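Encoded as structure tokens, the following chain is the form predicted on its own, with no partner shown.
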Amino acid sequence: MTDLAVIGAGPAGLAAALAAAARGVRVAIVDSATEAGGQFYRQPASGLRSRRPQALHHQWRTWERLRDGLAGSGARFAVQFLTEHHVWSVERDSDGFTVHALLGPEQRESVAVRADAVLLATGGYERVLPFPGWTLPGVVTAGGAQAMLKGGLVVPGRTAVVAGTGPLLLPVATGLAAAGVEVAALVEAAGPKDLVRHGRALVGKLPEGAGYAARLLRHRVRLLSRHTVVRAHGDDRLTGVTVAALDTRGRVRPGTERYLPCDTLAVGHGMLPHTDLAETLGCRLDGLTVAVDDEQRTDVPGVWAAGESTGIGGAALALAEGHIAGRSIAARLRGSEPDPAQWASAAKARTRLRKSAAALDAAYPPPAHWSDQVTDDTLVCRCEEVTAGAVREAVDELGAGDVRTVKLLTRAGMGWCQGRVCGPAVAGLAGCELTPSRRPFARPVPLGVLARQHDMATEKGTS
């Protein structure tokens, strides 16, 4: 039994754990990776013996402070770091919370972590929008390319196109170029005017953006703004992509298509929050994000949330939210009323960074008419091999009016990922608003694990 279970070892989870532990809270950090850091501070495997991992990272000094704080916690305060623990469910009862996690790479055994309180720092995942050829080998998500580079010190190919929309494309393109990949183009759906409209809220981002722009110039990466990928080409693997210019309404401008040869396409259209665990606990959502108060508390007593699950905003915002949550948790578990003055600077940063995040979200929307380029034979749900044509038929001919009905009629979203990958695409093709899909488990669970859980519950109930 511990005081606080922190689910997620990214910036938000680490900041919260250290803030709470420094005030006497016993903390268990539960994370699926083998090292702390999350996606933003993803570390290469120790066996790779990386000499300069800082070359692949932004805000390295901040990471060093977090890492050193975690490493020194054993001597000063109680932080237990549980690696390769894949959380699939969190249960609440009269005595607190039980975090259920599958162990190791095989994920066939489940363990339980008991805690008085829970912090959800579960991060986010990439929005995937299909287009003809997107299932070819050589097409990866932007975050996937970044994870390969940071975690495996490998590149996905020799010649790459980085495409989609959003600020993640910049570090991916510059990171690949610095690693020796020829980046043929950075294809960004947004245009300069989209950023200018939100210039006041993005003033603090100008130095960072200028740094990325300088690196793009240094590596001679061509920027194609207000462009999009309309097709990926190849038989057994990717050989090139066709890109085209977009008009002000987000439609492809006929006659602007051009072919770019490449063996890698890293594509992404922003991020979405991970809210599965919050939903199963009954936490209120605000649209697609977990709703929290000024202390980062959800409306479920004993449950806090911080980082991307409360709104996509980047590492700096996650650190501020995590610090506030950790201090609030420490006070609440002691039975005292928290003093917001103790985290005033973090709260000020949170307000500023949330405004910047909202501006970035508004400046980098997916192309409004992206689905116009999706042909009927394009796979949308890879798990169940459901095509765009099947989704359109469910809507136009069978009367489906929401994502759930489309799922029942086509099986889109019933596969291994449970709609996490194809959900936004199905919603867009169906003309429906993307809404959270409440799932009983946050990840696939072997039937044997569920059977053992049932047997244990039955024995407990009869004893």
Given for the second form:
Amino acid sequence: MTDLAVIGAGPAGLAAALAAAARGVRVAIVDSATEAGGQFYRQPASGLRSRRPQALHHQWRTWERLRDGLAGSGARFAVQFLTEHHVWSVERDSDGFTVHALLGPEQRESVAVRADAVLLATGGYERVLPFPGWTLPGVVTAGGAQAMLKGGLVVPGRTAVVAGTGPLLLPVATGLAAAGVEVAALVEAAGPKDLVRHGRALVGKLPEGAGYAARLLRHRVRLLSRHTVVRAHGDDRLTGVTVAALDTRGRVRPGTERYLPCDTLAVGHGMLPHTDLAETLGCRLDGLTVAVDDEQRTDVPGVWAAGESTGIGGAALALAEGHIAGRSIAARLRGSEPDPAQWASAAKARTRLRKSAAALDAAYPPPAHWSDQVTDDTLVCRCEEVTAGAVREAVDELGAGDVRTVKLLTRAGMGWCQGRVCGPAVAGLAGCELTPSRRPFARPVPLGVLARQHDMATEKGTS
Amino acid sequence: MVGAACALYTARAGLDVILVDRGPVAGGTTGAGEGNILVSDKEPGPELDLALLSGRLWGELAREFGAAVEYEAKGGVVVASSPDGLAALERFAEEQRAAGVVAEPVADDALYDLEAHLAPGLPGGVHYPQDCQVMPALAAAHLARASGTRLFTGRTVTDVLRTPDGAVRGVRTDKGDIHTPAIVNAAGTWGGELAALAGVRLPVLPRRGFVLVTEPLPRLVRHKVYAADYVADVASDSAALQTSPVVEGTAAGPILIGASRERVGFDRTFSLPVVRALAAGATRLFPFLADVHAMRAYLGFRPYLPDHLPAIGPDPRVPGLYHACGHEGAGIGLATGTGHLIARALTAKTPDLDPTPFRPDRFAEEAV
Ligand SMILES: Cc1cc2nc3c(=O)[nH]c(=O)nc-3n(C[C@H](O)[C@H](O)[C@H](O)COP(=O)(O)OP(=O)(O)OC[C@H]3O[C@@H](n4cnc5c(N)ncnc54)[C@H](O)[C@@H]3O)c2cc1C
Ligand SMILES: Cc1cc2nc3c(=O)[nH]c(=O)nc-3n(C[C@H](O)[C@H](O)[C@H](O)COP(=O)(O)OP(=O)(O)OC[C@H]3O[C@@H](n4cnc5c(N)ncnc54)[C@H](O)[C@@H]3O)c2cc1C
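Since the one above is the form predicted on its own, can you give the form predicted in complex with its partner chain too?
Time for the whole complex; same chain goes first.
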């Protein structure tokens, strides 16, 4: 029996596990990846042993401390690491929780992890907005490029453009450059004034913020602020992009288009929190994030949340929230009221980092008129091959008024990714707000798995 | 769906129509169910008569909208799981035939000619060629558009305006009044609330249903296939959970597995036990489904009235008020017949079917 199931082995989950285990809680960490670390401390695949992984990571020492702490020193019970466990649902019953996870790369068999408490530390996923040509091979997400880097899969000698908006583009651009890729430009939609105005927040969030600027210079990466990619070119793979300047209201300035040859385009427009598991458990959401109190508790008893699922804010914030959650859980599982004074410094860091995250959010909105550039024949939903024209028709002529009806009328968002990729784009094209969609299964689950669970339950019920 | 069909048939009868919905098109139960147009699951009686009329009207509309609403005249196959079950099913089919349904008994081997991937060893079933399907949201949207009526989405009806002598003179909405001598209440599961705004009682209640959706597949299930117990569940009066499986392929590829029935009010909480039961039933009918992924599940609230018949037609208690709601698990299929009856009532013409069993005031005297 486990006291606490932590879902997600990123900074938030690891910090919580460490804090809880150190106080005698039996912890199981469940993650779909092959190794612990999450987005930030992503590990090179064991086969491709990178000689100096720390060169790619900041705060490498924090990671080592977490890793060594979890390796057992001090804790009464060793933390159980369940990697390659894809959680498809968390079920709540009268005496605890069952975490249902599909195993390994095949994801055919499901196992159940029982626990008294659950921490949702599932992080976030990237927002990508479409533009003509975005489906060409060679166009990757910023996070995808980062994962390739940290996984040791980047091929030097290529030419890349990094584009979109948000602070994540900086480490991606400098990381690619450091790995020997020629970075033709960093194309950022936010204007230089926005960057300066929120500069302090930026530095606050990324202690290396100033360092990044210097590194961009060192690698001769051209920063094109208040610019956007209007089209990606190529027949069967990417050969170049057209970029253009934006005016202060976010519209493309006619006549400013220019062509940049490249074979890789890394795009990102910030992150969105994963909320599927929380939604299905019945946790209250606050807009697009899981709502939590000062102790990182959701409104469902026994369920805590920390890290990017409660709001996008970077690895340091995830660490602080995870630490607080772990301490709160340890106290509450013992039946005692936790003393917030014990985590005062983490709470202070949390307050500061949330403030700068909010400032960053304001500094890096997607360009206001991005959808103007999306031609009717541009694919919006790749899974179901739905074009922007079909989405516009559903709204203008068929009476769709929200993402759900657009989905019903066009199938946008019904495919394998369940609208995680196209949701923001559909909302933008439809001119409505992005609301969290209900995804009862956080991962597709074989019907045989569900059927066997039914048969087991009915056998138990009749015997 | 029902509102869109009423708009189409009344507009084509020459009336000037406005369609009002507080949400988008198909934002109610229509966007949360399936689109089977069935005669197979109905016992002889007024609902079957309405279903036969509606099926014929859908066939006519299909010539106009066909592919746009994903109309498919695919036929249904009801499968018995035991020899006793088969005998009961055949007796049921016999009565349906007398009422005008095409129902062809299928002996064991022939069953596998119709559906090659059914579990081995089934005793037989009945084939219903008149069963067909549409994609409900597309059907509602296209019928509404083709009606040429003015469509006001995102507008909530907050009151029914009446003359001093009690007749309808319009509706109040959150975005202004709309003046009209006639209102059609096609508010589905919320039809009771709308009736209450006009001062009359119509006891529409929700019956929750879940549907499981698989990953897209090539055509492996050709008909709408369900177990014979489904008919009993549909007609049942029980509040408890019922989950006889209904399996059908769709034009877009995914297989839909429906549909549970339970009375739990408007509870939107996801229920793993319910979808597990659906999966178990479906894999028993089609073993190959065990390796197929469920991508998502959704739920909706069927609008039902105590006698499981819809309320269709004028309400004698409030002149100018018409009802077209309470179709339970058949509102997509029955929408066309309902639109026809409403159009005939509004233009004082004789309908193709006796509407008496659907009288909206039939519950009036009952104790609440
Ligand atoms: C390209 C890029 C660059 C970045 N650069 C920086 C930077 O320089 N500085 C900085 O502070 N931050 C940076 N970040 C942000 C940082 O990575 C995140 O803030 C941090 O990782 C959030 O931690 P977390 O623990 O909340 O989630 P994550 O690290 O995302 O961990 C979540 C974990 O949950 C697992 N998971 C999710 N769902 C399931 C499921 N259903 N079943 C099983 N497991 C599941 C995932 O596999 C993952 O391991 C960057 C992010 C990106 C994408
Ligand atoms: C799981 C499931 C499976 C089903 N399968 C089938 C099937 O295979 N075949 C079939 O025929 N039927 C099926 N049904 C039933 C079918 O979905 C319903 O009978 C049908 O959708 C009802 O249509 P409607 O137009 O009456 O109601 P709705 O689609 O709910 O429309 C009512 C509309 O009224 C609006 N409204 C309510 N109050 C107000 C107000 N005050 N002001 C303005 N607007 C208001 C709502 O916003 C809503 O859009 C199924 C149902 C479920 C739940």
